[in-house]
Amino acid sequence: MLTGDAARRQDRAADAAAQVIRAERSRILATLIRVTGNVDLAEDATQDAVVRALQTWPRDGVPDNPRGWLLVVARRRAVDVIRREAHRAGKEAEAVALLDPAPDSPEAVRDDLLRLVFTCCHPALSLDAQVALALRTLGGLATAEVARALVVPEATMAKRLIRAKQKITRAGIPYRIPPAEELPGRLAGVAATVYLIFNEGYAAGTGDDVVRVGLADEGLRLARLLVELMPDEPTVLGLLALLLLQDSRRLARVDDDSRPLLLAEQDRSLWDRAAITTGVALVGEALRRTPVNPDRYVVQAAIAACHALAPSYHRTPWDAVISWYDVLLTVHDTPVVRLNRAAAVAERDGPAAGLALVGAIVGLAGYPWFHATRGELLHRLGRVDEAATAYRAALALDLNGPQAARLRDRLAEC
């Protein structure tokens, strides 16, 4: 039996322990999965080796090289199964080599991961699937973690994430970095696939909170990933400076009852400094590099910097975020993106004008926010029937428990 001081220590080990095998799970799997080219295998060895380590680092300590550890049992559970496979020719060959493998450089181990994350967002795979997928590989969340992630049916992710891996074996997606000229496009999927994690996380779509902290964190700690993988890729830089300059106001988000704050509400002695300044820093170097051609994760947290420097909401620079936004419908012309800079107009310029843009934009029916912005914008200008109306519209659509909450209290002032 632990005395209380001594099962605080185990505990503490453990948590240290998770975490560096949290760290260096998806390395681990990411080699595995080259070495012996069949991804089940590689995730059950990996999932092996992560359970032994969970047993014995709490009270052995963590060893002074994790990765080598895991990699050596891994390989060895991979060698088992091999070898219990010995009606498939060439296996026995194969698990002897697997034993005894030469060590992996930085920089191979570098490129598993960047194989691991290509394959998991490969255009051939469903957007559904590729967040799934990378989830559960890249992010190391278990099947029922991701299904509670993206709000499905265990059951459901379980076959979204088997008919993911069939696809891949299928359809012969390819193991391996995409050559030069088509990183560029497969980049922005990449981006895209980890900014819908976040974002899902930061303004959940559905639920009774505003933030699903877990997934937005996931969506942070994978962009982090691609800027060590791709320092130089001013998409990732842009993709991470966002996502830090948004999740920087993650306290300040609610009040103390849970409910949602707006922009204008508050209180910015409780944003995170570090992450603003970081994210700053890193909106710098990505516009460096991209000083002809706007990429739209560094234009968008360009505009996010503008918000997170400004030192009240009253003295925020509109003209610089609209002449951003400007910027954005350049290289990313959306209805969300018109609808987010007509909401600027408005702060800059007044209600009508901003209604008059809003009004303008197609393609939004099904979009609560639109309903909600111009039931706002018409709120303002003491339109209230037209307002009550827009509200409802917004109620209708698909919110999570808070926001309804927030725009149920709109509706009765009308």
Second form
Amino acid sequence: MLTGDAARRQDRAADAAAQVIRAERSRILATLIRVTGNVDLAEDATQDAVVRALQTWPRDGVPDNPRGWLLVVARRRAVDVIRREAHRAGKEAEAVALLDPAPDSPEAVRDDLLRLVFTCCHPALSLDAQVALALRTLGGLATAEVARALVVPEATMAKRLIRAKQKITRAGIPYRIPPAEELPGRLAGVAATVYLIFNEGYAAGTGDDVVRVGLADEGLRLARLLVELMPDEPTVLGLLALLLLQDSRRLARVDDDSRPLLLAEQDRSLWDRAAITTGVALVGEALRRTPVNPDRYVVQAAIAACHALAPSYHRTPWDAVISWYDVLLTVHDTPVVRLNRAAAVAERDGPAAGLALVGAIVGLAGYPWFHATRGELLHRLGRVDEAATAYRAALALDLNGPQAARLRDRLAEC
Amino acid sequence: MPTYIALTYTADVDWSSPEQASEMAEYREFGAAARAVIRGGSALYPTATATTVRVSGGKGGDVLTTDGPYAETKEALTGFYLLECADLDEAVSTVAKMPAAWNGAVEVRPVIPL
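Could you present the same protein in the form predicted in complex with its partner chain, rather than the form predicted on its own shown above?
The next block holds the full complex; its first chain is the one shown before.
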């Protein structure tokens, strides 16, 4: 029987061990995939090492070189498996290469992890598969957790992951860092995957929770990992900045009834100042490194920074926000960006100017926020009947529970 | 090294007609440039020459022969290449140099060695 103090000490030790293991897991997996060339075997061996660490570290303490410890155990496990299989197939030699204590320098480990990032986010895989693989291999989530996070039945998720891993093996998706000339394009795909993971958590499109916190945190964790791996790439600096700035509003985004609040209604004292400071510094860093063509994540982060730094909604620097939207349109011209720009123009030049721009946007009939924005601007212009029609059009489309409740409130005011 | 088949889907043209001469010349150019990885391949006569065969009722059943390709699509299967490449990235960069990739689409699939 442990005394209270001893039990607390052990809990703390277990937490510390779990944290280190979580931080190291994907690195071990990445190295194991390189040395074994087999994702499934590498996952099993890594899992084995993790289980052993969870059993022994809380009791004996975290070793001085936790990564080395985990890698040795995982490698040994992989060798055992390969030996057993090789014995059956009469190919003993294959396991020998693994026994060689190859130098696992920090650079080699970093490169292994980068290879894993680019393999998981290879454009020959569907975006669904990329997201699932990133959460599974880079985030270390169990299949059941990935399924729960993405609101997909576990059996479906298991099949999706198997198919993705099979495609990597069978189609010969290479485990490597893309050459320099391909990097910007490939990085955009990686960023899109991480952003999607964050966004699934931050702006959950379905279900009753506005914030699926676990996924938003996972997106942030992966973005931090990318910055650690590629500290000179504006795309990843911009991505992390954007996620930090958006996430800084997390506590202020819903009211006591967990209904979403617009930027104008949020209590800015609830915004996370530390996240804003880091995010703004990253935007500056990314802008300095942005070549002639600005990166879309950097520009989006710059817009988020304008909002984050404004002392109040009515003191938002709308000129700056609109200029950044103009820059964004040069690299990422989508109807949604045009809609957001129109909303900013409405704040600076009045609802009529905004409404004219919204009316000129095509291709958003199926997007609820297009109708909601129109409704808002019509409402401000006193055209309540038209506003009500627009709100109804928005409500006829897919919205999560709290968002729909909010729009119904607006409709009731028409 | 893995082998890939690259199936070219383009407008349903008759590669043997003189009108296609300039495009065929582009394919020959591609063939020469990608000689190192090409293991075989051919252009196909148009889908009007296709015959689709099924055996109804399972093995040994009635042979059903119908006119036309298996799937009627705007862009039809018009040719194929067998490529031996180090990995999918090499296969993709090779295929991207085929006229079919900019006239239509190319499906790349790994081949099961038999």
